[in-house]
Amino acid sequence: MVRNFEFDIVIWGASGFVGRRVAHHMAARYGSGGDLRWAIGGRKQAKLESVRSELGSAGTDIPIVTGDSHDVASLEALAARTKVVCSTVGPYAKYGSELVKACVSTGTHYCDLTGEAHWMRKMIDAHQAEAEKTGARIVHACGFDSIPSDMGVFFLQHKAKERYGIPCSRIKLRVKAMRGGFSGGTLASLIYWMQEGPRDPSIRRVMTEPYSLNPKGQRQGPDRPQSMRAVAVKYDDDLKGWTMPFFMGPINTKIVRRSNALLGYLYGEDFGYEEAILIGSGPVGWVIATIGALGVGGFMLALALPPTRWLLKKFVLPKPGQGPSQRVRENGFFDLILVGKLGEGNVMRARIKGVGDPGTESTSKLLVESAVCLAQDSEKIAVGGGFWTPASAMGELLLLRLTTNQALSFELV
């Protein structure tokens, strides 16, 4: 049965800090009243009207829909009106479960920005079977975590197969340079995980086990368990520099490994993947990497302890609804290097670059292109209903949109 939708996309949580940026990018790229029918949604009408007024002439005709994150009936009514729900409401483990359930039950496609692996695992286990029946494509991690990693590996592996006929058996990502800030919503998700982890051992297990997001029976491979508070400093022989742990590595790597499994082990069953931040070479590089690793580890420890977590929340960290200034957002960027190794000593490198603060500007662009891909390329997407990663669901379709619309650049080095 063909469904007639009122909207192609509803941006849910549009009055939040990142949600506003998503609405701005949607308006700037796709306008209103054209081929793409989109709306902004959330709990409070007045806040949504404020967002619409910020969009200027591009937002004049954009509809507003309201609902409650914990009211299943209102969310099902919302989901039934649109082809795709694009959610920016975090922490997703606190505010997102009912919306995913509503999208699955109505057969509505869905994408979000979550990096909460334990919540993804919970949603997959609860709704995978029904999503397959209803045809709902649920795609988590469509922001800075984890599209650059997921699509970067997808890009490099396709280039490796074109050149050598086989994929890279191992790939590592190095953050060469990155500048930006954090939104209050992103930090709220991290803090929520820190609070709930000690109460529920399964949360910590999902975060540390490298293949915890893979389908059942496919949770083994060459990669080792990871810690969110890792402080190891290592030397990278390929790039001739010291590295420190990348705080987003534990979630990005799980998404890449899940993509490999869902793609029928396109990268190989023995594929290994890891991420780190590249610092400098020599003694100075080691010192900087060590200080940086200890700093990040200390920050994560402070968030884990209730007294210091309270102090950080009260006096230091941005609150939900707050985020980087316009200057920080516009001057942000990231520059990533992928190094892939094949047999017989062959090595391939790829570079991924993004313009704008990674956690707000860039992540908003990535989510917009993901939502539009799910909406406008729906008939071209090869997979059916279920829980997917960006690469396994949209693959080359999304890669084309990201590059054509300058959300990311990918190149062989």
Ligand SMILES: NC(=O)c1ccc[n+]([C@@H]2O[C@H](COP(=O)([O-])OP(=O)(O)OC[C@H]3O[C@@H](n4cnc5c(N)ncnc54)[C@H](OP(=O)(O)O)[C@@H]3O)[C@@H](O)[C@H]2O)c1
Second form
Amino acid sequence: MVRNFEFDIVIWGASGFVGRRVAHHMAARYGSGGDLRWAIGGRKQAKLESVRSELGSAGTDIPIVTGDSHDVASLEALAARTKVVCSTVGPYAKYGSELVKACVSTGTHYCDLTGEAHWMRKMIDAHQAEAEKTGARIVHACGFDSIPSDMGVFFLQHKAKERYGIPCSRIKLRVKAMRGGFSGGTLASLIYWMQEGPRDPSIRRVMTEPYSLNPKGQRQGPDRPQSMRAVAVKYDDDLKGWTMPFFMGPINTKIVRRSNALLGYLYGEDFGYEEAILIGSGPVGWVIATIGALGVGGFMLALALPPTRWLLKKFVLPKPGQGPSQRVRENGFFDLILVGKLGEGNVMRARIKGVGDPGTESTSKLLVESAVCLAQDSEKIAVGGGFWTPASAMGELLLLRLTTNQALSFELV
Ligand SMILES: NC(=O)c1ccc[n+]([C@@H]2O[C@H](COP(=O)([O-])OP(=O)(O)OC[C@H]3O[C@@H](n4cnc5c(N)ncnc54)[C@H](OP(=O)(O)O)[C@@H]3O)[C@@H](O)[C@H]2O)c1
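The structure above corresponds to the form predicted on its own; please provide the structure of the form predicted together with this ligand.
In what comes next, the whole complex appears, and the chain from above leads the way.
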């Protein structure tokens, strides 16, 4: 059955900190009144009108859709009106489940910014079979976690196959440099996970098991839970420097492993993948890496313990709706290196760069391009309905959009 949609994309949660940036980038890149029919949505009409007015002339004609994450009928009505829902309403485990269900049942494509692995697992288990029937393509993790990692590995593996005829059997990602901030919603998601974790042992299992997002029967491979230890400091022989854990590593690596499984083991069944932050060489590098790792570990511990969590929430951390200043957002960036190893000592390296604060500006551009890809490249996307990763759903189509529209750069080095 061919459905007629009123909209190609609805940006759901456009009144939030990141949602506003998504609407801004959508307007700046695609304007209004053109080929792409998009709308902004959320729970409060007045707030959405103020978002629209901030978009200037590009936003004048943008329609507004209202609803509530806890009002199922409003979510079903939303999903029925659009080809793609692009959601920035989080914590997703708290506000996202009914929307995913509505998209799956109406056959509406969906993308979001979640990095909440346990919630993704829950959604896949609950709705995969129905999404296959209705044709809804559901793509989580379309922000800084996990597009640079997922698409970076996809890019490097294609180059490895072109050059050597085989993929890299090991790839590691190193964060060479990064600057930016966190939005209140990101911290709210982390805190929500910290609060729910002790009550539900399955959450901890999904977080610590490297292949927990893979389909059933495909949850084995060379990577071990130890590779995700929070405070490990190691020396990287290839890049000659000390490394500390990358806080996004636990989710990014799971997405990359799921991509490999969903792509029919395009990277090989023995493919291993890990991520870390590259600090520097010598004793100074070790000291900084150790302090950094202990700092991140201490912060996570403080968030896990109710009294310190309360203090951090009350006096230190940004609240939902808040986020980094314009200066921080505009001056932010990231620079990632991927090192891939093939047999016979062959090594390939790729560099991925993004401009703008990773957690807000860059993330917004990545989500915009994912949503537009799902909407406009729908006929070209090879896979049917189901829960996908960015690389397994959109692969080269998304790579082309990201590079053409300067959302990310990928190069072999
Ligand atoms: N993957 C990444 O790299 C990345 C980066 C940044 C953020 N994120 C994720 O993106 C999400 C949003 O972050 P944020 O900082 O933008 O959060 P935020 O500012 O708190 O925005 C949350 C949005 O959810 C809406 N909302 C809350 N309850 C709702 C309900 N019952 N019904 C409908 N809408 C509701 C809010 O509406 P009101 O305005 O009406 O309150 C707001 O629009 C978080 O889950 C965060 O973890 C991911």
